[in-house]
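Next comes just one chain, in structure tokens: the form predicted on its own.
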Amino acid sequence: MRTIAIFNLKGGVSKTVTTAAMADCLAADHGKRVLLIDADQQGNLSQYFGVKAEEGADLLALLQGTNEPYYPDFVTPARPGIDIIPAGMSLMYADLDAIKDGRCNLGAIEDLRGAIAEDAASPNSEDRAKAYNYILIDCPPAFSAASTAALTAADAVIIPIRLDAFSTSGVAELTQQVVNMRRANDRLRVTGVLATQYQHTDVEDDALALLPAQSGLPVYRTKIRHSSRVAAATFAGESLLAFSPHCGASKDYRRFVQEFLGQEGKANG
């Protein structure tokens, strides 16, 4: 099982439509069970999925430790082979409880992994039946406690990014910040940087082609192109692949995955 977080400090560079239609791909084109994680308090991509973020079943509740770490009423099935950790606007007091007195706990998705590892390894066909090929955690753009929380369990880190001047000039900061996570977390690894609402311009080439040298990253060939059918999907509350399959961004996001995946199979092998 590999956890990713999808980690940018900059907002609006498609985050959110990232995850989903990396769980939508790997759930439906290549049979992997997957487990979503809403870490941002704006609870966009749970409202993608159609979940509401309720007292006691939310991420909220899990930093907060008043529920299981791993428990059936706690995830809520949301795709065929996608499961949700819901989040919402309460996922603040995450971050004034931590500042307050320490009651957030930053280790909790990092025992959440650990209770699905142990199923994963369990003699019950049940309980195998339970766990997951893949987390895949929505960060907010922000270091708060939630963000802490997913950095601490994650293996992997994917940067997607405008390829304007803002989100390019903050990839540094982003890159120490993980680096400093390295303390908690000695897995934790950014895996690449991927281009989003990528439109062909001159500019964008440019910014694309010295990317690498300034952020010392990998950069993922892979680019996602701009297409006004990712924000429909998102109003419709559907799986872009399957809403819009022969749009550029659904082709752009397939061969995303078929890039990630070949990079885990080498990481593996």
Ligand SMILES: Nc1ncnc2c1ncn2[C@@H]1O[C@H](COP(=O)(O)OP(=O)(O)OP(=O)(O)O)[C@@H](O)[C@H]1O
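Note that this is a predicted model, so its numbers are computed, not measured. Residue numbers count along the first chain shown, from 1. Between two forms, the rigid core is the largest collection of C-alphas that superpose within 1.5 Å. First, how it differs from the form predicted together with the named molecule.
- Superposition on the rigid core between these two forms places the CA atom of residue 184 2 Å or more away from its counterpart.
- The two forms, fitted on the rigid core, differ between these two forms by 2 Å or more at the CA of residue 175.
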Contents of the next structure:
Amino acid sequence: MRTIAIFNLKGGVSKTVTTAAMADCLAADHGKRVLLIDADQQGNLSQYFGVKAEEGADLLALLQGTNEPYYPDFVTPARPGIDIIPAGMSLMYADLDAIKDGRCNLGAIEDLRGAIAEDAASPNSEDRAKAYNYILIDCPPAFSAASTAALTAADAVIIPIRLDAFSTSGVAELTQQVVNMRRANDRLRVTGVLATQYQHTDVEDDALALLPAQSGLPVYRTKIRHSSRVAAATFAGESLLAFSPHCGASKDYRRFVQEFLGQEGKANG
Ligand SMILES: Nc1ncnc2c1ncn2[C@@H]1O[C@H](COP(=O)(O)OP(=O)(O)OP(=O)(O)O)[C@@H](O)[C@H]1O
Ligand SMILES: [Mg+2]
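Let's compare: the form predicted on its own is above, so bring in the form predicted together with the named molecule.
What follows is the whole complex; the chain from before opens it.
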């Protein structure tokens, strides 16, 4: 069982679309069970999967809980093989709680991860069946109580970036972000930077060529192409891979998940 945070403090770099496409591909093409966690009060991931943050069954409730969570209480089935812990605007109360009296349980996602890992290793087949292979966390473009809880629990981080908005200062910011993330969790590993919304420009190609040396971070070989079908799929509330299987972005996300799983296999073997 692996916990991956999709993180970048920059907004609009495809964190949510990447989280959703990874989940759809891991579940539909690779038979994995995926738990999505929406750690963003914008609630875009929850909205995309058509799940509302209900009181008591969302990420806020998990972060406000003090006991070891019984995680099935917090999850809502979203698509075959995919469950979600949703979020909405009320997630800001987690930040208020944390500031006011430290009542926010920043270890809650870490505890949930532990409970799932226990189930995955259980001799009881019912426990094993409800456990997940991957937890994917869609982070907000900010450090918040929820993103701190996400980074505390994560084994690895994927950083989506848009190359057109990416200059030398972008690389410095990225490096600083990774330093700050490791303050939350020093075993955190950046598995890769993922170029998204790629439009075949020279500026993007130049930035991408320099990125590994400038940032010192691994960069995925796969680039996700810009495609108008992405917005259409999100409006329709459907999996991009099912809605438009032949668009560039769908093909690239499939390729990216292959690359990601290959890397996971190497890390585990
Ligand atoms: N490959 C793509 N091609 C075209 N449009 C895309 C692509 N990926 C994402 N988008 C669009 O870009 C916008 C931002 O994407 P997304 O919401 O995933 O970014 P984000 O990093 O999660 O943003 P935020 O920081 O606000 O959470 C959305 O309108 C989305 O439809
Ligand atoms: Mg988002």
